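Starting off, we have a lone chain in the form predicted alone, written out as structure tokens.
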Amino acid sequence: MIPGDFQYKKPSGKQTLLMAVMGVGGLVGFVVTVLVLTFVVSAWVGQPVIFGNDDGPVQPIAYPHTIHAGTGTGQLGLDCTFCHRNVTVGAAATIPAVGLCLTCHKTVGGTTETAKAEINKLRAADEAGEAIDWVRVHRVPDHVHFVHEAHIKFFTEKDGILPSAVCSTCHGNVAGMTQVAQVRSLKMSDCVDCHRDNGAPTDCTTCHY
């Protein structure tokens, strides 16, 4: 071989494997980076993109708000406060205890096989003395203090409406959802705009304290 000439040398099996692993690793890293950036950017400008979760999280027991809170034929038309009893007196709306659900479902067993199966889960939890581990749907950052009682009181007194009508302002038409999902971004701009429209304080310490 003449000095300075290039001679191709076929990579060994170990070198080929290493290059393949590095190639796959780089591709995986790129995909992960894109997914993370998609989540962060979407969360910043609106609701975060969570693939496969657009319809809201799957709950341990399928609770159809359409049946319980809907007002159509065969629907109960319950107000939100029937189950979320702390909403008019405290900061958090709270989730009903199993015992409250059993007020009706000790005798009401459902009319379809699906309903019967879900109600049986509820009864089994009651017999075992266990709480239902519901999956949270709506959440604001931990440094934001949102007091449900103050908002429910203001709008029910101002507009003379039921609490359920107030709830829909932020939570959407839950009575029309078989599976509850977040329908509003619940960003600070939402809160500030609403406060301005209704003559409420917009000072930072109102919500951040």
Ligand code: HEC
Second form
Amino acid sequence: MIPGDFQYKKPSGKQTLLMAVMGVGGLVGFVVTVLVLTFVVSAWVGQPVIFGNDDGPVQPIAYPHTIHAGTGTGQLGLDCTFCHRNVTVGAAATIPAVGLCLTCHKTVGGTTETAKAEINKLRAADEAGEAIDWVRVHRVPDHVHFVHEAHIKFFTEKDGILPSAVCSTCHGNVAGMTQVAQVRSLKMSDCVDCHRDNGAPTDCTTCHY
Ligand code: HEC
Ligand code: HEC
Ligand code: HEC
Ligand code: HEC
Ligand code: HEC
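Having seen the form predicted alone, could you now give me the structure of the form predicted in complex with the ligand?
Below: every chain and molecule of the assembly, starting with the one above.
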């Protein structure tokens, strides 16, 4: 067969439409349309479709959940509620104050160079009487009402599990993260879907003031 000697097929309706859309002028419009749609979908579903932020924000002190909350060898296996003390009783889980960290880190100075440097930042904050400006990873907008306590109570009772076993439903395997990243959208559609699945209220005033 001679190169180029192919059978010409009449383009189908779909192909003709695609050709028209892909025309030079149309191409720009097409790209813009895709970008706009992508943003709309990201805003609604909450997962960045193309601009991923998979690693979570860098924190002022590289505090690893792995060493502290992990249950592997050489890991401390501390319970989530040991530090996030308010999670079973209030709206916010809360981040522990430096003082709690210092119960160990007055004596535990770290073995590796990075560990020593990061723990020194912690000790310096303690000496200066300063709080650490941890960067928030999960945050719902101000007009949304979220309460940890109700969720922890419901799932510990329904599944007969400990409070710390409920966290992964929304936060993923934090004990396996050296830097906390958000893994679930927690946008309106996500909240409402779970509420519907569990017979929880879905009227607007449940979540909006
Ligand atoms: C030794 C104390 C300690 C323990 C134990 C601990 N955490 Fe944390 N957690 C922190 C600190 C400090 C931060 C803030 C810095 C960061 O985000 O890494 C944090 C941040 C978080 C965040 C992100 C908060 C935000 O800004 O959105 C989540 C979610 C979280 N922890 C869940 C857990 C879960 C789940 C467990 C148990 C598996 C756990 N933590 C165990 C100290 C602890
Ligand atoms: C129950 C004791 C305990 C508590 C409480 C504790 N830590 Fe630790 N932490 C350790 C141990 C043990 C290590 C491992 C040190 C090593 O061998 O290098 C460690 C390591 C670290 C490291 C170094 C990680 C690395 O290897 O780079 C940082 C940073 C750190 N902790 C921050 C914190 C912060 C912040 C808090 C409070 C939210 C906290 N720790 C609470 C025991 C504790
Ligand atoms: C039903 C989903 C859900 C579950 C289950 C859940 N969280 Fe959260 N968490 C959220 C949402 C949503 C936010 C953001 C809340 C806000 O902005 O007010 C958040 C924020 C946080 C924060 C940062 C702000 C704060 O409240 O202090 C921490 C820390 C945290 N969660 C820890 C935990 C721990 C520990 C558990 C398990 C004991 C847990 N969460 C279980 C959805 C959940
Ligand atoms: C994993 C499933 C799940 C997800 C995800 C979830 N919820 Fe819920 N939520 C529940 C269940 C189940 C209840 C009912 C608890 C009860 O009956 O006490 C509830 C109850 C509530 C309540 C009522 C609390 C009270 O005081 O009675 C609020 C407010 C709420 N959720 C807000 C949210 C918001 C906002 C989000 C998303 C950011 C969210 N929830 C995500 C399962 C979920
Ligand atoms: C289970 C909790 C929940 C319920 C029920 C709920 N919302 Fe929302 N809503 C949210 C959350 C979470 C957000 C914030 C999403 C984000 O992070 O941008 C939101 C955002 C919004 C926004 C802002 C625009 C947007 O999409 O971000 C509007 C408007 C809104 N909700 C209207 C409603 C109305 C109307 C109802 C009742 C039909 C309702 N919501 C019921 C959780 C809920």
